[in-house]
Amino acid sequence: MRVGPSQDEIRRQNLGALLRYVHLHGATTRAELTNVLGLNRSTIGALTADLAAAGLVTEGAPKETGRAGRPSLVVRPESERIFAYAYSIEVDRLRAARVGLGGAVLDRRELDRPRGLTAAEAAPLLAGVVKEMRQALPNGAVCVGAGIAVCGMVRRDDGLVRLGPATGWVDEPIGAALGAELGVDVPVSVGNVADVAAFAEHARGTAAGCDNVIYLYGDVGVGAGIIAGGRRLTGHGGYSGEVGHMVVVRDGARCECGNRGCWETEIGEHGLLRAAGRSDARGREALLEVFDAADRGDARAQTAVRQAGDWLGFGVANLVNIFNPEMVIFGGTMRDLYLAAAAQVRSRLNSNGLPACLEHVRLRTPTLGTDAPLIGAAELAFDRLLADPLDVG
């Protein structure tokens, strides 16, 4: 005989949905918390008291209204004094934030990261931003986890990064590693770069309120994360999102995954500078400087810009006819190659694409910008609260 959930267990979850749902949107009356959660007025007021005695949320009075009668109560996510600590691993650089609750980014730090750097090498570069990003800590403030993005193929159960190509790391434990040397008794969680900024996207970015989205990141090479029916779709082991990797000229350039003729060997860094005939560049500032010399009518630039564009198009089509999006967004350096090539994009995925997935279908760049990826590290590790709020330390 099934057992349905005791009382403690409901009155946990209606916490946890009534966090989220002020974590998400931010400062939020009783009343309409009331009618969205479908609770009464008495139990809303309890749960926002167990929350602010907790110290997650707060309470107050709203702005004036000019509406006659007394207002409804004000509930905001203590931002300030409830935190994450995000990481975002690129192949040029390492970026650290700390992030409120709430979504708010209340600190960011940045370093360059040469090529070749190991997980071992990178984490105490990483607890060293930490280390000054805690000398700004208000009086009383709470850790409630950190999360890494990461550009690579991230296992689901352990966060350790089994293959990042762009970045030389194999079967790298970047998660065990930070850890180790934060010191600190808080979770870390570890997610492929483009799957979290989909999640941040999509739980408070331009695609909030769509429930089909593909972001597509590029750095060196190129991944998506995917939102499908509302929910992040990573596969079995938590590997999905690769199209990068998808072979789209048979006996192609050389990928650094080691086949050829994949995707981003004609969208991604090596593609484009080697098209322009800059195979000795590298990095972001290397193709922007590719996509202003297009601008100027440098006419090799202008080849190699339009050529990508057409292969993004290519790829973005295909992804269109298989998960019928209602929204691709262009973030990292693929969102530079959108609006340097947009015509070219939009021509070839007109041509490609099947005229059913293609009628809703809108494409866009990142609300979040570069903060995206460490939103949405945040976001994994403000999961376990959000799941749990009375577990917070």
Contents of the next structure:
Number of protein chains: 2
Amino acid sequence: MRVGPSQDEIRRQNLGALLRYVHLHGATTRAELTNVLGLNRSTIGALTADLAAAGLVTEGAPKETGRAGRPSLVVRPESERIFAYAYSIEVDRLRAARVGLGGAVLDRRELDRPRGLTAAEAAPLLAGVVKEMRQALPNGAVCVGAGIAVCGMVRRDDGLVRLGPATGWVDEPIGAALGAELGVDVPVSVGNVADVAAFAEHARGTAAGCDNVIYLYGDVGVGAGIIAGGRRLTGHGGYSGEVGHMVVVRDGARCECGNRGCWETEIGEHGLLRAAGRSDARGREALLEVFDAADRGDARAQTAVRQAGDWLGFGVANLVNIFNPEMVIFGGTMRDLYLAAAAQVRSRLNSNGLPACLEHVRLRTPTLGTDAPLIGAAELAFDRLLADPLDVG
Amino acid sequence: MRVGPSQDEIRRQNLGALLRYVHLHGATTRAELTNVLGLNRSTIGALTADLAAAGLVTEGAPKETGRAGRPSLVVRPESERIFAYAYSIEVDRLRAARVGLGGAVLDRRELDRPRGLTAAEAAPLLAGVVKEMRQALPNGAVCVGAGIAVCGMVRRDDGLVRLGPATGWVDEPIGAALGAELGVDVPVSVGNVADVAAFAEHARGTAAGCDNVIYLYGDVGVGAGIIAGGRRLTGHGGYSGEVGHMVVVRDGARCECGNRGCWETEIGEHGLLRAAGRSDARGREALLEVFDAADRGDARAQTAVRQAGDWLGFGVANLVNIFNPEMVIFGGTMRDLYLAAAAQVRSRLNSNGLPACLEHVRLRTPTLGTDAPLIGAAELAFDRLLADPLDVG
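Now that you have shown the form predicted on its own, what about the form predicted together with another copy of the chain?
So here's everything in the complex, that chain up top.
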């Protein structure tokens, strides 16, 4: 049962709300904070003082406004000092970043990931990258946590990677492995890459302010991060959003999951390359070559891309009827496919979607681009801080 | 931004939490309320006194416990006095009920609905039924609102029925029409029948305590009410859950929505009757005859039922991969189909569902049976009361 919170809980909530606001919106005047948070001036002053004492924000004079009267002080997140480590484990790449409070990527590194690399092999590689980043740390910098975006199904309770069909991972405790390599007392959160990218675009990207969003992410396979009623949809165990394994062709092509006719066999990397007559190729470069060839008029590539675009619209229409979202975002290889076949996507969506479900839906590509998984992974780490700012600091 | 609530908001929250608890769990001792709500005894006493003064609860001695010491007073919802009107508009039936605070159906009436009956024709019929129920009202009874469950897509903002393919309704303001016929100052809420039935089963039925639930409801078509993360999924406009229009057969049979190959063409009334060679029949009785015939060994009926059961499992597997629910409930005609073909449903679900998504999912029939839409419609009305108990009373 939900009951009223205690005074101490209210203070924590208010501290979190203020810090979250400047984390998402950047430097903000006290006057604006008073306004948007619905708290009085003295409360804002006290909360800001607490956060400043903990080293999470600074206060200072605003830039010259040209207006008369005493200007309101500006509250800024400590973007250089407070940071999280973020990792993105993709089929062909390993990426790591240091992301400051406020969402800026302060340092960014990338490695190729040979297909077949295990979690045990990935952890020391990523830890090595972190070691390099640490050498470039400014004085007084404080790490508040780490987040990992993984191409796979992640158990909500403990971050175990249950299954990554495209990486071949089964029951990999990558969070614990990486935490051990980091060798410090940093909490590590793990999330599915599509969920995490959706979180980032919802927090500070193209879906900011949208309560019902589907973020479709393609790497080799396809998954979705879903925001419903303003909150991340996780499902019971954390595995929701496996839209790539919605079967669209009964007894269709064999999928990496072992089933047949999954949506990703039509729109994922393997299906598209096979349809374009390039079954021996793989990776995003090979996909981009198919889109280029289609663009140059290669008939087989054009047919493959249009067909895949039609299937993309087909599945999106099903999801639009099921979720009634206000926005669908195409990320990763789904972005490339959407941009190459937008006419087919829209046409199939319009013919299969119910009119009421379609009427406010916008199709978008990510604002945060390929940084979305990293920024989302960092948001997982910041979420702990924002829930109780003075507990970390 | 979420900030801390005021003292007055906290009191309203606490009043709502206490009243919701006894509404859902029935007579409860003060000691248990203190425990489950996490409030101290004097606060519980004050809240109970306020609710009793408003006529929403009564307090009294418990039944003899046989234990020593002063027994804790028992708080009961005013189930006979405080009530809501509930309506369910189905393809072949109109139903109305008076439901008491606490969820008991106090009075229940039913009419046949000729297919083709318009909203303008339905409203006076239902109002007539209410007039009869009013004559049987006990002294001092107070109506706190009305709720309507409709077989169709309902706009969240104002309850407009945008489209009911099976009823032929388009943009029908049934809430306003019925409100006008009721001729009183009673707020009327409207919801899709599957959403409302899911709400009821989640509040006080088989899904109580489950945070991630799919309630599949079949009448002529098929829809779902979805609970995700403990909350009702509505989508942007209120139209989510149109799972019957998930396309499962590209270029399949024509659906009432105008599209082809929608899931409901395989598992809905028309598809099943057609497959059983009874295209001229319709209604639930005709469906039950097919299930009976299959049970008696009629080969064509058996094939039709098994095939439909396989398709039922096929779509449920897609939804399980998308939502990772802990429970799927089969209501309306989906209950009949599930019970007739459970082996096919489970077999297809197990072969198409991802193992991690399947591992905790339970398949269930509704505890509240055919009352679920009525009880859910009443819950829509009670929800307003529970949000701010002293505003109604």
